[in-house]
Structure formats: structure tokens, C-alpha cells
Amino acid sequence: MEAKSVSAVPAKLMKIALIVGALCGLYLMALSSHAERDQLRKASVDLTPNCKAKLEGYGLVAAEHYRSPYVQAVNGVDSTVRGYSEQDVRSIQRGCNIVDDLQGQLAKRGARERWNADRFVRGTYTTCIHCHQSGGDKHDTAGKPVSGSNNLGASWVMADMYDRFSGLIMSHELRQMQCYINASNGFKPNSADDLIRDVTAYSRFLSAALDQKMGQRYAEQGLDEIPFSATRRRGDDYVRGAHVYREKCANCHGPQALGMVVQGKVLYPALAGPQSFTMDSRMYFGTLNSLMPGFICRNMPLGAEGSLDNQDCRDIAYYLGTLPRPAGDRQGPLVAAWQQVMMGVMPPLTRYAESLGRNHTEHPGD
């Protein structure tokens, strides 16, 4: 007995070293995952071509005091506020490309630039400005904000405001990681993770860079609903939607709204399929039908904005909630599951009906 438990004493003590092996082995990859970071932190940033052209219009510079360029020549106003260190700098400059191009696409190749961000996507087609069009700034001719444009500036100094999709008061950085979960279809990033952090940072920005003050509400925060109520009360209608989507639409967004890629750079986003938004997200016409119609009479057609009546813009926007998209969180497994079967099968079906349709106009006789 006393030999077994002698053998037994090394034994326990292997199991024991390996362990704490084990242990020291991931914290050094910790600290090595660290020193790593803190030196991408204090790297200077490649701009994107968007990126460079804004913050310079902006006047972004390392100072004790900012001055906003923009608020100068639009409204006639010399607007002070504390200045940016370098590292402030940095943080926005990162913030503004994790935006302008959250897949990374324009980042040099091999190199690990900590703005392209798509580790939190699922996807390869969704990126920021699909929705914060023009980085999160966009203007009419005039340099005014638009209304109803989703304004990251306007968004977070409304920050810790109630949401009521959700029913919570919801910080900027919340809302940062619902766009990731349900607008791209992704993963939910750490509150502390720089992704968020830069995001917030460019966002704080462009609050000083246009004079929007804390907790006042402006018209290009969010987007502009359109209930039912605004519309001639003709009923929503995704035939009607579908009809209009085509004429309107599809040469941007492809015939099925799978979006538009040309040499591997998205032009147009997919508004169904695997690579479009949720079940989950608002933009869903299922989830909250009042939202999408907003941003189509808002934001589209690109170069015709405003075109389209209420009616229309809910029509669309009803005709594409019926199309085949990921689940969220919320439908559950057997949702999910039907929804990532009508993604496989739906397209080729829609397209061999497309093409038999062509057949007949051609060959009417036949």
C-alpha cells in the first residue's frame, strides 16, 4: 500500500505541473495578445480615401482646443471645445475607418489593422455605411444635415436615451453591439473591445465637429417612420412592392435583393439572403413596420431621393420582409432553420421561374 501511494505522490504532481503549465501558457499569449495591441494603439493610421477627405474638412488635429471648421462656415459660429491628444487622434481616425469600411476591404494586405472589424460579422457584404450613409454625416448641397439620416454625431449625445423597440435605456456602445448582432447578422462585441471604443470616439466627434449639444434630440437623429397612418390607407401590399422594387430597385439591389458585388467591393448592399440583415433587426418589416419605409422615402433611389410616396416606400419594404433572411435570437431554432432552407432554395427557383417567364415573352407560340 505504501509503494502505491508513494507512485501516486509524482503522478498528482505531473497533473499538477501540467496545469500550471497550461495556465502560464495562455497568459503569456495574453500578455503577448496585449503588448500586441498597445502597439497597434500608438501606430499611426492609414486612412481610408473617405476618412482622410472628412476629418481634414473637419479640421481633426492634436490640440488643446477644437475648432469646428464646419460650424464656422455653415452657421457663422466659432464653436470651442477641448481639444484632442494624439491618442484621441488615433481612436477616431480608427473609428471612422471601422465605418467607412468595417470588412476591411481597403486595408493593405497581410497587415493586421485593427479597423477592419469583420471578425464581428458573419457576413461579407455589410459595413456601416449601408445605413450611416456618408460615414455617419450625411448633408444636402447646402452642408446641412440631413433629417432622418441616421447621424452618429446626433446619435451619441443622445446617448443612455430610451429605447423603445427594447424597452431599456440604451447607451451608444449598446447600440453599437445591436447593429452587430441583428443589422449584420454578427457577433456581439466585448463593451471594453477598441471596436467600440474608436466607434464611439468618432462618433463623440462629429457631435463637436457639427455643434450638436448633449441630450437635445436633432432631425437627422434616426430614422424618419412612416406608419401606417401616413399613407392613403390603401392597406400594405408586397405585390404592389414587388412591382415597384422592380422598377425602382433591383438594378441596384439584383433582381432578389442579394446585393450587388463587382471585383470583390460591394456596391450595393443585400437586403435578403445570408447576407442581409436579421429577423431581429428593425430595418425587418416584421419586427417594426414602420422603420424600413423611412429610411427607402429618405435614402433611395440614390440620386432620386424623396421620389417615392408613403405608400411605396411600406409597399417595398413589406414586399422584401417576405423574402428569405437569417433568424434572430428571437424565432428559434426551427425558424432559423426553415429560413436557411428558403436561402438555398428560393434564389435558383426564383431564377428558373425569371427565365421561363423570358422564354414565353420571346417564343409566345412556342
The other form holds:
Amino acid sequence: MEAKSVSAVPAKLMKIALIVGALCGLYLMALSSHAERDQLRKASVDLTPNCKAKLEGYGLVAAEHYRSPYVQAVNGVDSTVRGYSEQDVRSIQRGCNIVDDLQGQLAKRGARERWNADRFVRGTYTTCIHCHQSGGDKHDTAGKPVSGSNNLGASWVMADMYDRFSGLIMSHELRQMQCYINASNGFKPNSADDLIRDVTAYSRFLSAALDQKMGQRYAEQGLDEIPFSATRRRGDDYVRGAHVYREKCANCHGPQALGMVVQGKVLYPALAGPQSFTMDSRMYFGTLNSLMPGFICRNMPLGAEGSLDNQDCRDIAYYLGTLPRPAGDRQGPLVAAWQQVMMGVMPPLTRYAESLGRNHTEHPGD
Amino acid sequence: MFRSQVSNAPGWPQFRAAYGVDSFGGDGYFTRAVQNGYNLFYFTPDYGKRFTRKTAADAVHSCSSCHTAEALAYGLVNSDRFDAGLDRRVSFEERVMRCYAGPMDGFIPTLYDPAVRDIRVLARAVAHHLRLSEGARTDGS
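If the structure you just shared is the form predicted alone, then what does the corresponding form predicted in complex with the partner chain look like?
Now the complete complex, all chains and molecules, led by this one.
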């Protein structure tokens, strides 16, 4: 009896030592992770080509004052605001890189240079510029911000407003978190994560560069919705949408809207399938049937923006809404399972059906 | 916690009119958040009692004891900047949280708490009224 209790004591001590060791290990891991983050914050930033052009164009340098060359050129006034420190400049640069290349495909050290943002998205296609084109700051040929182009600066100055879909007063940070969940079919980062804060810093800089005033509604903020009432009222038709899609969109986004990747770089995003936005996303026609048409009409096709009429845009969006894509949180497990099956089954079936159509030779009696 | 009604603290109708809160869109939710921010800002012991040990009897008892609404707005448009004292970038929300812990001698609310969020919304409404842009300086340039 006594021998048994003596052997139980070292076993207990061993268990305690193991737990303490594991906790110490976790603590050391956290310290190392913090040190790595700190190092990254202090390291100079390799800008993507797009960011280099944009930030140089806007004259971003560390200085006591900031004068926007854009405002001077467009408005002819000298708008001087508080300048940025070296640390602020690096944060803005990292934010631009995240928007332009979320998963670090253009970075030397890959996703590590983007705060490992790939942890928060599913798939390898997602990046912010698919919806926030030109780094969230799209301009027309006359150099003016494009209306309904999801401008990030305009979004910052109009943040904190009530969002009728989520029922929340949405800060800029919460909006970014929604992008990760819905548009990227992923997971939300912490609101205070560098990943979120750097993009906020970049958005705030854009608003300074464009001299956007707080709480002012700008045409380039968000997307222009195209409701049914803005069409010729023929009724939305996904068959007609499929036809227009094949004619105007399939060259870039692929015949089944699965996107286009060349040499590991995503040239055009997926609009359906596992790499696409979820059914909870506002871009999904079934969730909000006026937003995707607005995006298409204002921003597509690239180089010929504005060439599609409202009905075409609604039809294309309707057609895209019929294609399989990941379910969101609201749809539940059955719909999620069904979508998973459809995403696996539909592409080969569709390819097969289309090959039958191509092989079909017309006979005089047909 | 969401409240559909916010108490009318003294001076709110005048503040609402003076800063054109209603001109910031017809958004009732936003206006209520601004009103709650106003209550917190001017009457912290009454409306933020979970996060302060101060009472109305103390000389410094509310945010307004140290700041003006305008200073708050300028603070918002100049936030998210590097702070040499702390050797890191500091957000507006963090500054509010520090105020609760420091001058208010209280406790730190979470980032998502209306006690933080509504102060930011109040600052945004005032910044809108003053037509401030990012990085605007108090000398008006």
C-alpha cells in the first residue's frame, strides 16, 4: 500500500512537470511569434509593382506634413495634412500590398510578408483587388475615381454607419472581417490584427490622398446597386445571362466561371466553384440581387466598362447565382453538403455536355 | 448591448442641433450611437459606470473634463499613427480604452463595447460637422 503511494508521487510530479513544460513551450512560442511580428513591422517593405506606382503617384514619404499631388493636380489647391512617420509609411505600404496581393504570390517570402493572410481564406485565388480594383482606388481615363468602384478611402470616411444586412453599426475593421468570411469563404482575423490594421492605414491614406471628408458620401464608395426597376422590365433571365456571359465574360473568367490562373498567378477571379465567394456574400444574386449587377455594369468587362446595359448585368448576375459555390454560415449543413457535391459534379458534367454539343453534326433533317 | 432607446441627457438637443447630427444621413441607429457617445462623453460616471471609479463629485469625472468634442474629432482623424512614447502605432479605440483605465481610474472595455464604439461614432459625427479630412490639423490647414 505504502509502495503504491510512493510510486504515485513521482507520477503526479511528472504530470505537473509535463503541464508546466507545455505551458512554458506555448509561452516561448508566443514570444517568438511576437518577436517575428515585431521584426516584420520594422522591416522595409517590398512593394508590388501596382503599389509602387500608386503610392509613388500619391507622394507617400515619411515627413512632418503630407501634401497630396493628386489634390493639387485636380483641385488646384494645396491640401496640407499631418504627415506620416517611417512606421506609418511601412504600415500603409504593407496595407497596399495586402490589398494587391493578399496571399503573397508576388512576395519573396510568400504569405509571411502578408501576415500569413492565407490562414484566413480558403483556396488560393482570393485577393482584395478582385472586388476593390486598382488597389481599391480605380480611376477613369480622365483621372477621376470611378463611380461605384468600391473605393477604400471613401469606404473609410463613411465607416461606422448602420449596415442593414448584418444589423450592426459596421466599423471599417468589421467590414474587412466580413470580406474574409463571405467574399473569401474564410475565417475572420482579430480586429486588432496587423492584417486588418494595415489595410485600415492604407484606406485612411487613400482618403487623405483624395482629400475625402469624414462622413461625406462619395460616388466611388461601395457599389451602385441596379435593382429590377432600373431595367427595361423584361424580367431577369439566367438563360439569356448565360448567353451574354459566354459572349462577354467567359474569355477571362472561363466557360464555367472558375477563373483563370496562368503560371501560378490568378489573372481573373473565380465567380463560381470552390474558389469563389460564398452564398452569404452580397455579391451572390440570391442574397442581394442588385449588387453584383451594379459591380458588373460599373467595372466590367475590363477596358470596356459601362458597355453592358442594366438588363444584361442583371441577367449575368442571375446566371452566376445559379452556379454552384460554397454555402455560407446561414445556409446550414445540408445546403453546404449539397453545394460541395455540386461543385465536384457539375464542372465535368458541363464539360461533357458541351463536348456533345461540339461533336454534334447537323443533318438536313435536324 | 443594443438599446433601442437612449436616455436624453441634459444638453443633447442643443448638441444635436449644433453639430448637425441629423444631417449625417437618415440613420436612426447611427444617431442613437452618437447620442450614447454624447452621454458617455459628458456623463461618464452615469453612462459608463462599469468602466470608471469616478463619480460626479470628482473634479475630473468625464471625458469632457479633459477633452472638447472638437478635440475628440481631431483625435479620430489623427489616430492610427505611430506613438514614439509607446513605440508602436496606436488606434483611436486603444486611446479611449487607455482613458478608461488611466484618468477614469477604471477598467478597460473590450474593443467592441459600445463604451468604446460610441465614443468613436461621436467623434466621427463631429468630424463630419467640421468637414475634417484624414490628418487634419487643429490650426485648420
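A quick note: this is a predicted structure, and the numbers were derived from the prediction, not measured. Positions refer to the first chain, counted from 1. The term rigid core refers to the most C-alpha atoms you can superpose between the two forms while keeping them within 1.5 Å.
Once both forms are overlaid on the rigid core, the distance between the two CA positions of Val345 between these two forms is under 2 angstroms.
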